[in-house]
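Single chain ahead, written as structure tokens, the form predicted alone.
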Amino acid sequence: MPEPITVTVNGTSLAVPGGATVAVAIVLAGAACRKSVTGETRGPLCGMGICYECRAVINGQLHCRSCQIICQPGMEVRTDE
């Protein structure tokens, strides 16, 4: 099992397995990735970067596809919850 690393999701520190994607960290944090224009919560759908439903702010960069980015120690993730 990979060593866990610590990331921050919406201001809360969270340990995730090394090699996990940011989408995994968001799900483990119990958060949704974003809200639709009608206010519905959205989360990872395709898992391969095609649908863009998993977009989040990662280290200040807007609209990152969280299913395509591997967590790094100290990474800061924000969703629009």
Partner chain sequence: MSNITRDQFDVLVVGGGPAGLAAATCAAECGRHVGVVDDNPALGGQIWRGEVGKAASEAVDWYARLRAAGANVLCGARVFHQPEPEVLLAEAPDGPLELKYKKLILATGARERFLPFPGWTLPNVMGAGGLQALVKSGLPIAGKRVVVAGSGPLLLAVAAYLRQHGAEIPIICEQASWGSLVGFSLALLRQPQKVRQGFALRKQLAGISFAASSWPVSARGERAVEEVVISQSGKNKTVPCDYLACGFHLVPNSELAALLGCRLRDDLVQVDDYQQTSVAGIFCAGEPTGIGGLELSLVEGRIAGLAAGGSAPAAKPLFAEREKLRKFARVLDRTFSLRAELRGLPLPETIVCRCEDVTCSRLAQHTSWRAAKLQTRCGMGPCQARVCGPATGFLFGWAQDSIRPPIFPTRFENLITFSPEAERSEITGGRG
The other form holds:
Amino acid sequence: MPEPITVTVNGTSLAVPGGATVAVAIVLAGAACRKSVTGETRGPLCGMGICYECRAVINGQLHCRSCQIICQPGMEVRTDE
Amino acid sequence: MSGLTYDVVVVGAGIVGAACAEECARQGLRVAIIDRDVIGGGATAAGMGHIVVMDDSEAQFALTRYSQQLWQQLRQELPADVEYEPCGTIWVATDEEEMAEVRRKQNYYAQRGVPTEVLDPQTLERLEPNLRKGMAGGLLVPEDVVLYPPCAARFLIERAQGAGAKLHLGSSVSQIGNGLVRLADGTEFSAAAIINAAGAWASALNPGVNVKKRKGHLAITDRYPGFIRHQLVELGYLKSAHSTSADSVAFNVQPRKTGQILVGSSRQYGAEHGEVDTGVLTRMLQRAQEYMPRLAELSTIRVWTGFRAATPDKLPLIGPCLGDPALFLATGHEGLGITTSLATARLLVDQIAGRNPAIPIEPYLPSRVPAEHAYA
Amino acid sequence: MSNITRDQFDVLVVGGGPAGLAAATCAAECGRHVGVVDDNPALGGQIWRGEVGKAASEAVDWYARLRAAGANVLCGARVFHQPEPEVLLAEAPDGPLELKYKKLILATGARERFLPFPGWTLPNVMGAGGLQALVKSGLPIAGKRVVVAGSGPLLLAVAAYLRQHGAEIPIICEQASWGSLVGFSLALLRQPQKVRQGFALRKQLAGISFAASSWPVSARGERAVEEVVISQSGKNKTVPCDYLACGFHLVPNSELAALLGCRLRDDLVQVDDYQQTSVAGIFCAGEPTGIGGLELSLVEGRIAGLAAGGSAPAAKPLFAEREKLRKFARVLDRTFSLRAELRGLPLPETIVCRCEDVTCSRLAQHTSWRAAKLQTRCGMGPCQARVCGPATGFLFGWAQDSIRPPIFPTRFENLITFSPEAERSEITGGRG
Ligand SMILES: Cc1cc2nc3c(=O)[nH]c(=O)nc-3n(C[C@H](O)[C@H](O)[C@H](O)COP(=O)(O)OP(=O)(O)OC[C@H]3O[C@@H](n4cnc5c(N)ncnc54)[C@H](O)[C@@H]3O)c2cc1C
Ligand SMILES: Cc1cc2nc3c(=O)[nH]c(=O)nc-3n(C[C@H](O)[C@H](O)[C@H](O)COP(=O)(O)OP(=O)(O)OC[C@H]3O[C@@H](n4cnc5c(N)ncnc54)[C@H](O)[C@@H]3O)c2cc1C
Ligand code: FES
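In place of the form predicted alone, the structure of the form predicted together with its partner chain is requested.
Let's see the whole complex now, leading with the same chain.
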């Protein structure tokens, strides 16, 4: 097992398995990924970059597909779009 | 076949045909609307939906202003999905030459009762912080509006249907004239008046009609609420020849009510196919990025094209067709058909019903187009 | 502006799943300069998606062969546009890639088909393959209760995988009937590899209840799913759970093929004996030509790789094996075709288009995909109808309209990195 790494999800630090995707970090943090157009909270659906439900703000950039991005140490993730 | 006899048959369920059908039905006329596709599936589905006052000519100003006021009157009745957004336009000036044009425009609009505000560089930057730094200023036209055209067309058609109009979708019209409308499947409709509102395809039904397809590209981003707040348009066309034949691109971006940014625009003659043209698209997006560098990082969802119906003098054709007084044209709106649809309908029905028009109609009559043009 | 990277290949392969790996390997072994581009952080596609830290074992041979043959691997790069023939653009983290090719092999795989039912938008309701992908990407699942539902052989593979990783599987719900599943089992018996896989699966799944003619009716929960109501033999029953893993078999990723002008029929890319599409020089292998599973993807990949690599005669001996596997694919199609009752799952207020939150009742007012799209914004969001397109195809029988670039959302600047030399004329202005 690779070393766990630490990322921040909505301001809270969190250790995730090395190599985990950002979508995994968000689910582990107990957060949803995004608010839908009518205000529903949504989490990952397809896990493979197709559905765009896992969009989150990563290091300040909006609309990132978190299921296809690997966590890097110190990454800042926000889900309160 | 009395069931297929109408006072008016409208060919085309784009925004112009929809507006004409609604106006006719409200006058108590028996109306049929025919489209080979869906409601608002032509240029109406492709256009930006900028309801804008323009001043290329006195006649263009009169029509756009009149129509904009008709949209304002309709505002309370528009359903939410029409996305009516009174965001205003800012004409962006990059240098002193363009600022002179800003002041000319302001003067022109002021004389004709259109409120405007000249913006200094600081105010412009405060209103639209994502524009490139160092702009010379701009002109804010607060009464310009943005809406979503396909739903606006559907709303008008529903109103027409509420007043008794019949809608026939999925039927292609193959022939019109002499009080008859024939569909490709052989069905015939007879009508006291026929309105050709087939947009850029109008000349396929009336071969003498001088409208040419003028292709445009647009791109749309994901949702970035607040990224821009007004429709932003360059004044750069001053520096280029006012060509009616060369391809051109311009910075023209629009905030959608969804928070998306719609990015235009391009103009091309001679292109018959709707495919995305990479060269034109690239230049159009480059232009936009020059004015608004931070566009670079926005996630862009889709690119599409549409066809404007262009006339030689840049004014629409509204009125009877040469040689057939019962056949009316409502086409040739080029890049302004969403704006001018409501006024077009009024002016056309004024002619059909013998009412007094609110503005002079002569500049828009098809008979103004010189014969050698019309039959070239 | 981020820098563009340009590269040129004899054979370019899009997709690094089994079909793409086999294709790239075989083309490279023919001595061609080969590139494989895939949008995931690592090769493997769906089935061989590497578990965190280690490559999945069955795939190791192919990786080794691919490396030995010297193919270039471009991971984390997603193809979004063909600006002109024989050039593809891909988005990558460090800027766009411009990839020129002489021959192209599309091995873009498949995705799950999702059907709307009340509660399907709740967090922790995921695809079956979707949850598996997340677990493969590091999500701990030990001790969690996962209801696996939908349709297709993937459900069993996912249930076995999740259980192996410590999940508790209260039930597997398959919408197909026992009758059609029996036919499927008989067809499996004619496929020795599949029988072996089947036995292994049965062992892994021992003790889990499996219901045929069963499907989720609704998912319920406060912030995330807490329980799912399933229909089983005509009766509803409530099953508490932490996750609902639900997908209704697979649909091909044929958007890129469509953009390139390849002929499709029923969303499947049409190919000749050598896996060549209707566009000369463009080949297609794996799920986009028909949902057929791992072995078919591999053999199609090998044929496409050999043909594109210039060794078409060497591909001929593989035709018989492919034919046998295609028969199996047809059985798959029949077995897991969707029952009509599923059309009744969404309530009027159930969201069908998740990007734009368009409900079933709003869609039901329209008679075509295009009308629904223009009037309700269905399919206009970033997934570009990859989820709601197949769903409305099933619910309403709608066919989607034309495909336009970019086939995936991409950074604005990526669309202007490519400019054809000839098009450098004066920029003129005007209003839109
Ligand atoms: C890129 C672009 C941007 C634009 N931006 C703006 C803007 O910001 N503001 C603005 O005011 N305008 C804008 N326009 C212009 C505007 O979109 C058009 O002027 C307007 O939509 C024209 O409406 P229409 O009803 O005349 O034509 P269309 O919407 O094209 O409708 C014509 C209809 O006729 C039907 N038809 C054609 N032939 C037949 C036949 N033989 N039988 C049956 N049916 C037939 C077609 O199916 C179609 O539905 C833009 C246009 C483009 C292309
Ligand atoms: C979610 C899911 C999970 C599955 N799990 C299992 C399982 O556990 N067991 C099993 O037996 N079968 C499983 N399958 C089925 C299995 O994937 C197939 O039977 C077969 O292996 C597919 O091989 P392929 O190479 O055709 O496609 P894939 O393995 O799907 O590979 C296609 C690759 O192309 C990439 N791609 C697509 N478009 C682009 C683009 N434009 N740019 C860059 N890259 C692109 C995709 O991301 C993907 O990595 C699963 C299928 C899916 C969809
Ligand atoms: S979960 Fe579907 S795109 Fe990430």
